[in-house]
Structures are given as structure tokens and as C-alpha cells.
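In C-alpha cells, one chain follows: the form predicted alone.
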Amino acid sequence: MFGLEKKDASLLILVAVLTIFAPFILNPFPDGSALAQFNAGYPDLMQRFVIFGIFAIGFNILFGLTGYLSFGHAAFLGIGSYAAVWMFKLLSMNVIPAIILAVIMSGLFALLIGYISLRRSGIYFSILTLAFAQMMFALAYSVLTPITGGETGLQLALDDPRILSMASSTDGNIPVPSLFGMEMRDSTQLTVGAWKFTFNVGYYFCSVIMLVAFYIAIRIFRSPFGLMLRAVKSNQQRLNYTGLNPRPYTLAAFVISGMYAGLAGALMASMDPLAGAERMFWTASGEVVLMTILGGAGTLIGPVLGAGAIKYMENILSKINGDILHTWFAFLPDGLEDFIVTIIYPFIGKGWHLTLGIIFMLVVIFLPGGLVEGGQRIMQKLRGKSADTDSAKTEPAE
């Protein structure tokens, strides 16, 4: 299937049911009830698992494939960003034209950061990448003001030109973007008893370019090209010995990365037509190593896993408060809800990233694959206990 093995197409496939059926998945819960606050299928989040799932997969092209780690990957996420937002007050609110000039933009920074950078490796590539990235977040928040608006952002705004479509929508408001007409903010709800789903246009439209760039990320990991970066990964000494220079594979693998995270950005700036410096911070490249380690680096579903675990602890766990605790633990005696939400409090809000530093301590610690190595034990564990029940029922009586 598309030229992929059955594993990998069942893999794809299973993706794609989890993306098209998001909006069910995600609400569990039905409205108004004490546990719909875990529920996670609105627009907003549901289009941030995705797009910073593809932010991820094209992290691990680089990172899980040749073992080079990136402390500056952001830039690129904020050069699609404001690249995109470019597009919007200039030609059109079209997102196509926002997309394609985020992703060559990104590339090209890409190229010329990846070329000086990959003169090194180990921590001292690391470093490299973490200071072109603080210098690009420094350049944009303050030097270059004029032309990425500086700590306020970069904004739309009436008197933009948008040559190629109306300055303004029919309402006299600033206009939204859109696919051929089709807005991203576009949402249909469905009721079912006590359950509320949306659908929405923008969430749906990401989801098919995450689908595309997992498909292409399979390819890369299946291809000889993926073959070389594993060869990097694993000796890059011995492969020199052998008269391969690794350079280019590497800088190619670094240059995709940067179009990947250039394409997570450009969605970003199409659900939310805004561009700002804090999406080049330093912290924005580390969440997406978070990201890739928690999912299991190298492996292909790993990084949408840990992308999609950081972002609904960053969105679910910080909403909740104490008066939310104590409404779930108000049939236990005084003395004892209150311990209770004593002991739980400092654990959410805004102490959510406690939560997420002991999983990822724990996961580090007895999960170095991720959450799919954790998935495939579980996996192996029930195997064998199936394997165990048919051979105690194959076993010929006494």
C-alpha cells in the first residue's frame, strides 16, 4: 500500500482512524458531568496535538536517525510562523501560499544554520544550534522589529495589502484564513445524548498534512538515505574508514527537520494568524526533545505519542484547580478530602510541569524507548499470556 510494507501501512492506517476519529476519541466524557474536564476534543487543542506532532516527526528525522541532538529547533517553527504570517498580509489569506513559503523559508535558514553547525557534533553541534536559535529569538524580539513586530508580534491588520484577495472581509473585519474558501475556524457540532463533538475545518485540514508528512517520514526511515543516517547514528568513525563522507546525509536530515518544524509553524499561523518571538525561545526546543524522548526516539509513532502526552498535560492537568479537586472528593469526610487535595494539588495547575518531570524521569529510567517500548511491552505480555491459555488448552488430558 502507497509502497509501504504492511507494517508500516497498518501503522499509517491506524494513525489515520486515530486523527479522523479524534473528535470521539477525545470525549470520552459526557458534558457536565465531573469527569468531562479530562475530555480533549476541541478545535484548539486537538489541531495542537497534530501540529506539533509533524513539529516531532520532523525533530526525530534528525535526532532518532543520526543521533545529533537540537537545541534550536524552534527558530525554524517561528521562521514558518512569521514567513506565513507574511504571506497572509501581502498576497492572500489562502494557506497554501503561507504553507509553501514557510517550509522553502525554514529550508533555506535550515541549510545555512545546519551547514556551520554540522562542523561539529555531539554537545558541541547542541550548543551551536542553541545559539543561533537565541540569536535568531534576539534578532526577532528587538533588532528586527520592523519587520516581526517585536514583543507584540506580527499581527494582521486592515490596511494590509493581500493583493491577491480582499483587504478586508464583507463585515469590514480583518479577514480569516481560509482553503478556497473553506475557513480554518470553520466547525460543525454534532449532539449525541449527553455528548457534544466538533468538527472542525482546520483541525481536519492539518490532520491530512500530518498524514503526508508521516507518510514521508516512513519513506525516510525505509530508505537507503534513512539507512545512512542509521549508519551515522551508530559509528560515524567506521563510516568514514569506508571513504563515505556524512556530511551531506546529515545536512540533508538537518534540512528537513528545519522544512518539518517550518510546516508545524506556517499551521500554526493558520489556525491563529499570529507570529511571535516566544515561539524561538530556547524552552519551545526542549519541549520538542521532551517530546521525541517521552514518545520513544527512532521510532516512527513514538514522537505524535509524546507530542500528544505533553500538550494534553499542558492544556487538561493545568486547568484544574483546587475547587475542581475538592468537587471530586467531596463525598470523603472534611479531614480527609482535604488532605487528599493537599496532596494532589501541587501536582496540577500550574504545577502541572511537576506531573510531566516525574513521567519523564520515570520513563528515562524504566522506559528508554518511550511510551512505545511501554506500548510493546504490554503487548508482549499479553501474547504470552495468550500463548500460555491456548497451549494449557492444546495440553492433552492425564
Given for the second form:
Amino acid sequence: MFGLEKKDASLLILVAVLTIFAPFILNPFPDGSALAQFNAGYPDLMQRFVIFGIFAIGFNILFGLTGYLSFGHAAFLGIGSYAAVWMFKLLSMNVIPAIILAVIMSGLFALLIGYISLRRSGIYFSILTLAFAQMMFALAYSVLTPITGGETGLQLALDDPRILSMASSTDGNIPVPSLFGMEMRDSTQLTVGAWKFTFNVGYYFCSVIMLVAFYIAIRIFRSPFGLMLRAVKSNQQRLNYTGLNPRPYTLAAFVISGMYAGLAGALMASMDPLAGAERMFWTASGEVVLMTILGGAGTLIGPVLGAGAIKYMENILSKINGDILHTWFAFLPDGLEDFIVTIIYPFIGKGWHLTLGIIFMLVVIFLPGGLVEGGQRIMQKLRGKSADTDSAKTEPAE
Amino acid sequence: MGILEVKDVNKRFGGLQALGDVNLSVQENTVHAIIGPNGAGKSTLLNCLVGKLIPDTGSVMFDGQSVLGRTPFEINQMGISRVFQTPEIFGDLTVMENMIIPVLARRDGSFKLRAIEDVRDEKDLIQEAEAMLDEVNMLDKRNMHSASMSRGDKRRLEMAMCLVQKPKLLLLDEPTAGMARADTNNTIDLLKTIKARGDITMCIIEHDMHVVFSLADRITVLAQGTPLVEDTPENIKGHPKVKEAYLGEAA
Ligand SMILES: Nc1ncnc2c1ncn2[C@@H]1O[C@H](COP(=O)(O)OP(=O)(O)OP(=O)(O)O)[C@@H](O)[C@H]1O
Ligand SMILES: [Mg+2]
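Now show me the form predicted in complex with the partner chain; what you just gave was the form predicted alone.
Time for the whole complex; same chain goes first.
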């Protein structure tokens, strides 16, 4: 299918099915029940799952395949967002031109930053990318305030030109991003018994783009280009003495991953039309590194899983507070209840970073291949067992 | 004029004169062996041929063109492939993937962005890689993770990776070191077959005299960075200077 081998095609289909049915899958608990706060099936979070999935898929093309660890990819995310918002301000609220300009701009910046940073490898490369990203952050935060909106960020205004569409909507408000008339924020709700499911235009738009991005990543992984990138990671010396120039291959990977980041940034702006410098801060660059490693660097599906896991924790764990814990453990005797709540408390709410840190450490130590390796091990165990029972069944018959 | 002409090459590492006035002329489609004791400068000489090191003085001409100042990948594209003393392969990749990369390098040059095609669909490329693997008796290992193979197998793989490039000049740095006797003999047979086709020049560094005398047309003896003698295998065998340099005997 689409020129993919069977295994890759089934993976793509699986991801497609999961994203299409995500509003159901992520909302397993009835509305209003105690567990409802674990539901992740609301548009805002689902959009973030796929947008950061795109970011991580692109980052993985660079880091997973070539081993070059960029610590500045959030810069491209920010550039994508600024470019998109400018398109909303100047041209129209249609998301397509915004996305196109964002991808082009982030690609150009990635070409420049990559060209310079790739003169070094290893830690020096990482530091160079970090330095560039922090410079971009500083530029966006203060120096280039007329372009970026500085501290407050870049926002839409009623008097923006928007030469291809109306400056304001019919009711006099700032118009919202849309795809040929379909507004990104539009949702339909479906109520089944106690369950409530939300289907959001923006989420499905982002999902389609993520599936395309994922498909392109699969093609790259299987292509001669992808093989060269893996060779760069494995042995640059051998690559050189085999007549291949590692530099343009790595630069191409850098630019492509920068464009993925710009695409993700544009989608963020399309869901919520503002762009701020904090999107380029170094912690944001670090986050995509964590996502990729947590899910499994160099694997196809890993970065998407990692992005999902981290965004889930960020949004769900951080919402749990002490009161909620007390209601959960209310059935316990008072002393014990307080004790357990005191122990768990540091890991929830603002402390969700602590939980993330511990999970990340456990994964890196025990599952160097990330969540994907965990999944593979479980599958192997299951298969191993079923194979055993199979042979036990068939052998006597022979 | 030989296909490879090394003239007055000097290379110093601090106080150590690793190569001193090396002159070497290798004729097209012959096998030229370079022998000499440990630390004689044999590997350093090869490094100067492939762009890993730049000689302090002197010139290196290949096929009528200077290789000095060119990058390793440019020199390889000129037609020089090298097997290293410690095997250099793509350890994270499978044997087959290791083979496909040099084939791609020969077909597509030092850089070509092909991000949409599937490698596995390029049948003639796969066939070529498989044929070469078959020639070195490694077809059964095609899906193996190359880092997990024995040292001898890694070396054979590296040799196959170089041969599949169809180089004009093949540089071999101790190709049989770390190989079992049987594998050494297989390697000799392979190199003999390749040589018999008459379209490749080889420069081979080797401590195993059986290998040297089975293959070489000419032999250069290097000691302390300087060529002592250069002659045919027959004449080298009994040469007193060689015995002295090699065995440390007083002549
Ligand atoms: N990059 C380097 N820096 C400093 N000294 C070096 C370097 N490369 C080689 N040498 C020194 O130059 C001398 C020649 O080394 P070389 O590796 O060429 O010897 P060789 O003839 O290949 O020996 P062997 O048979 O052990 O492989 C040695 O004394 C070695 O220590
Ligand atoms: Mg040596």
C-alpha cells in the first residue's frame, strides 16, 4: 500500500485507526465519574498529542537516524508559529498558506543553523544548536519585538490587513483560523449514556497532517537516504572511505527535521493563533529529546508514543491536587490516608516533572530502546508462550 | 609510469620520523606487497594515500592525478578503496546493508538525495551486493547484525564492501590478521581470483609471508619509515637486508 512493505503499511494503518478513534479511546471513563479526570479525549490535549507527535517524528529523523543530538529544535517550532501568525495577520485566516510559509521559513533557518552547527559533532554540535536556539529566543523575546511581539507574544488584532479575507468576522470579532471555511475550533459532541465524546475539526486536521508526516518518515527510513543516515551514526570513518560525504546527508536530515518542527509550530498557531518566545526556550528543546528517547529513538512509532506519554502526564498528572487525592483515599483510616497522600503528593500537580524524571530514568536504565522496546519485550513474551503452547499442541500429533 | 606514484614522501609525528623519503611505484593491475616490522610505517603510508594523513613533503599521484589535499571520499571516488587494519564496518547495520552502501556510493556518487525510493525495491542493486557476498561465502550471514560477527568475518565483509565498489586500486592492511588458517586460505584464493581478472591493482600489507608470496608481483620492504629494497618475491626471499630488518638478526 502506498509503496510500503506489509509491516510498515500495517503500522501506518494502525496509527491511522488509533488517531481516528482517539476521541473514544482516550475517553474511557464516564463523564462526571471519579476517574473522568484521567480522560484525555478533549480537543486541546488531543491536538497537542498529534502536534508534538509531528515534532518528535521529525526530530527522530535527525537524532534517531544520524545520532546528532540537537538541543535547539524548539527554535524551529517557534519560527513556525511566528510565520503562521504573520500569515494570519497579513494574508488570511486559512491555515494552508500559514503552514506553507512556516515550513519554508523553518527550513531556511535550519539550513543556516545546521550548516554552521554540523561543522562539529558530538557534544559540540549539541552546544552549538543550544546556543543558536537561545539566541533565537533572546531575539524573539526582546530584540525583535516589532516582529515577535516580545514578552506578550504575537497576537492577532482587529486592524490586521488580512488582504485575502476580512479583517474581522461578521460579528465584529477577530476571525479564527480555518480551512476553507471550516473553523479549527468547531466541535461536535456525541453523548452515549454517561459518556461524552468530542470530535474537533482542528484535531482531525492535525491528525491528517500527522499521518502524512508519519508516512513520509517511513519512506525516509526505508530509502537510500535513510540508510546513509544510519551509516552516519554507525561509522563516519567507513562512510568517508566508501566515497560518501556525510555532511550534506546530515544537513539534509537537519533541515527536514527543522521543517517538521516548523510544521508543528504552524499547527500550534493554527489551533490557537498566538506565538510566544517561550515556545523556543531551551526546556522546549529538551522536551522533544525526552519524547524521542522515552518512546524509542530510531524507531518509527517511538517518538509518537513518547510525545503522547509526556503530554498526557503534563496535562493529567498536573491537574491532580491534594484534595483529589484525599477523596480517592477517603476509604482508608484517617492516619493511613494522610500518610499515603503525603507520599504521593510530591509526584502530582506541579510535581509531575518528578514523576516524569523517574519514569525517564527507569526507561533509560531498563529499556534503552524506550517504550517500543518495552512493547517488543511484552510481545516476545506473549509470542514465546503461545509458540510454546503451539508446539506442545502440535508435537504429539506428529 | 605506475598507476600509483609516491615520491619523496616524509611524515613526522613530533620527534618520530614515521616516513622518510618514501618512493613507491605500483604498476597497473599488479599486486604490490609492503612488508616490514611493527611500527615500520606501513599503515602510515596507506594513510597518506587515502587522505587520512597529509604528508609533510612529497607527492602522491594516482592515475595521473594528485591525491594530496583531497578528502577521503573524493579519493575513494577516484577509485581507491581501503581495508583497514582493524575492521571498519557499519556495526549497527546488517551485513546486507553494509554491502548496499558501497554499491550506492559507486552508482550515485558522494551525495545524492534519494528519500522516497525503497532500497529493498532496487533489485539489481541487491543482486550485485548478494553476488559479492556469495563470492566471499557470506551469503548465509546476509541478515546478521554485523557487529556480532567474528573478527575474521568482519574483515571479509570489509573486503567485500571494497571489492563491490570495483576500485582501480585496492589497499589491504593486513587482510588476514585474526583469521583462522582456513579463512586465510579462502582469502588468498579470493584475492587470486580477483587478480586473475586483470582489472585491479592491489597494495597489500601483510605479516603472513605465505599470503605475501602467494599473491605479490613485487615486494617493498619498509623499515623505520624508509624502503630498504624493492624486488620480486624470489629475490626478496633470500635478501640479507630483509632478514636483518625483519628478524633483527645481525647480518
Ligand atoms: N597518528 C599518529 N600519531 C603519532 N604517531 C603515530 C601515528 N600513527 C602512527 N604513529 C607512529 O608511527 C609509527 C609507524 O606506525 P604505523 O602504524 O605506520 O606502523 P605499521 O608499520 O603499520 O606497524 P604494524 O605492523 O604494527 O601495523 C609507529 O611508531 C606509530 O606509533
Ligand atoms: Mg599497521
